[in-house]
Amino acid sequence: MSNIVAIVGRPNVGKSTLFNRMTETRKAIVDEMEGVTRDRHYGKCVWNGIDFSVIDTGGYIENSEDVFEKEISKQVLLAIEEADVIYFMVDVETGITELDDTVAALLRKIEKPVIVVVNKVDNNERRNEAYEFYSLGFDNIFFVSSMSGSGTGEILDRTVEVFNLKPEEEEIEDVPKFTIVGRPNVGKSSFLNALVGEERNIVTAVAGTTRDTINTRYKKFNKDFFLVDTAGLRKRSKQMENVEFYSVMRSIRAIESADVCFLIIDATLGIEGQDLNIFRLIQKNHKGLVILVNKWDLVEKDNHTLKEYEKAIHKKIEPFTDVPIMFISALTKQRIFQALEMGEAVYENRRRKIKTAELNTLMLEAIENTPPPSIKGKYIKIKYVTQLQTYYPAFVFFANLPQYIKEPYKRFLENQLRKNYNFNGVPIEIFIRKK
């Protein structure tokens, strides 16, 4: 399972620039406007063949310094709890500030690797000035310029070394892992409890490979899989005001360990921004997905309610709409066992492999009937397609001019695959390569 690196520190020291460089994105990660989507603070990094997640904990605090310190401390504490490695970012131009001292005091108390990243060190004079940061009391200190990328390779080398020093986690038996995710108070615990019931002899508690998740072996009605419960999030959220940030941190851990995710939403509230953040995390990680609309028994209904609700969800999750949506009640146990059957179906869809000859016969005919649009008089020809041997459905199409095939046509190719093969609930990756 992927490790997590959290970048912490006060604003304007270059955290988002380093984040962009590590994740190879060009997004404006930090926005001072309140309510910025937390999904933008999460990305993937690959270094020397090892992939890990990166969290940018950029603060969005205004007004008094007291509020500033309170919020900074809160974000750092959340990052400390969830991350495997902490990047403590500081700025050589301003030197050590009181806020830096506050963060350093928190980090010195933990037993996790802390790497101090001194930013904006782009000449020898600043390098000499940067040595003052050794007074913060940390061994791992690196001088970088996140703008130019100078020094970032050394940090990543050290990070990968730290990952390799971690004790290996015990592997859980190779059976499907269904993870229950969602915002606080949507009914995650109730759903699990309704499934497990009182017949404790049919379940076995297994130590989790991630902190604060509960892996329950479910063996009943000829079914065998793990249910991974992230309900610890509910209790914690009452103590933390910054629920959305905390939810994303926890969800990353839970999602990365899953084969299929049950995303539970509250029928009385509808699908909201935080639900969509978790939805996109599932999609980014290529996990199977079933959306469960819980508390359906509390909704006043007529003949059109269900279809209108489905339509509203599809509108918000576009363009990935080939997702099963089930309306359940954990309280009355309405459709909860059908939800498990749907999870098993999605699990099989995610493992689906298509023979190359069959794939080419089908897809090349569809491409011939609807070819890629020509660009500047150049005729684009796709000559071959094959499925990659990945743990999720991924297909590579070989073309003479791959650079001219844009997202709309890639969506056409994906839709053709979905039309002919059952990939319901599973994100598909389409790659275009030079033939």
Ligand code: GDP
Second form
Amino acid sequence: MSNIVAIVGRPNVGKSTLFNRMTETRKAIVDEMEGVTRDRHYGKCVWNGIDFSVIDTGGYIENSEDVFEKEISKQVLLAIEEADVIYFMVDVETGITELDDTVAALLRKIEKPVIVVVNKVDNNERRNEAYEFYSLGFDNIFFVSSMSGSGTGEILDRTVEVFNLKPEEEEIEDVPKFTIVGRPNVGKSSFLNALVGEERNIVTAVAGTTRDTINTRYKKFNKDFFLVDTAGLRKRSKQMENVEFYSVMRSIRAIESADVCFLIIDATLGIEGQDLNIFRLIQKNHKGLVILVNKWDLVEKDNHTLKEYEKAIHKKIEPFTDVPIMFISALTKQRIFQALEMGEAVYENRRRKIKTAELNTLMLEAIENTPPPSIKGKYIKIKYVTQLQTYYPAFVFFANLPQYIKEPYKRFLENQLRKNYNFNGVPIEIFIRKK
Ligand code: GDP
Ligand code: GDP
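The form predicted together with the ligand is what I need now, so please give it after the form predicted on its own.
Below is the whole assembly, all chains and molecules, this chain first.
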């Protein structure tokens, strides 16, 4: 299931201000990893216990001052396809502009929920002016000041209400869900075809729960899983000018719906910016990951090629290097099934639950041998650790002075966990709490 909000609107109405506010909420709650640069356009928000993604579409436009109407329209159209709720942001300071009318015309045609966010309503006088936006013809309209935060809570309440209105998804929880992601032309469709292509009889397309998601059930050779296929895998990509925006928008839904993602990269090009963006999306959503270096048939090889290639990828994805990397060819079907098996192994790793007693024996000993450094003469003690009952591995360490346990030590804790248990391909979340 995915919950995605896209914020659309012309430049300068305050989209990124609202985006920051929404994604900060979550940051405060989950202590998002320090030291990792936050994505400025894609983030997670949690409100009343509901987790969802937020995309600031405008963030992907460069030189947003003189952006063309055409470009905005394209982004709106894509946002409409990929998001579950659309925030249409306008600005009371300027009133309704021509560009607002263009966007409104696109949004009026759709079935998905649109919430009009009239921003910069900083005081009562402005509230009176804001009524003009009712003329845009949408039912859901909210007056806010993104800068001060006033009114934003009501929007989030409404958003969560809308998510809850969505029909219940079919219960397919116990069957692993895999998805194939990567930028255009790396070989996603070829990989999918190599797996299921010529053998249509063994797969059944189960009409997706959300309109654009198709789950293909794969049952063969003792395997049983869903391949989450989305609009994101379709070809239209090549016409999009803003490739980064495109690949993020297209990947999010696929990633959110899956347990494990196969991130395909092109062996002839190596791993670079766009691949890394998708890599981060996968991590941020706590999904399992297998990196597949495709088109391996095209690479001239000697004894060292594979190891060197692997090293180069590890360097790029530091510090999250505990990820399986496989070298495949969708064309010759080299290692295609091993790739699948690796996906299954990662699925198991992601579900791994460790008994509390065992966890404490092991971790407290490691902590005793390498205690957290004392700060300002203060003695820091970790007393207890437990694994949360989440879909992905998350651990809470209880300490007397949690605020003094910093990123390097958290990494030490994570590495200890990885050393003792197989979490290959799976992001781990570490929380430190006061006890
Ligand atoms: P974007 O281009 O739509 O992402 O807009 P920004 O978030 O960058 O905001 C554009 C400008 O509007 C910035 O100077 C913000 O400080 C300002 N701004 C954003 N929200 C508010 C608000 O609620 N009230 C006022 N007065 N200014 C705001
Ligand atoms: P997508 O856009 O990621 O779905 O990529 P496609 O599956 O359409 O593949 C893009 C191009 O790469 C096509 O011309 C494929 O034939 C080619 N291709 C895909 N996988 C391989 C491979 O393993 N080896 C070689 N040599 N070509 C491949």
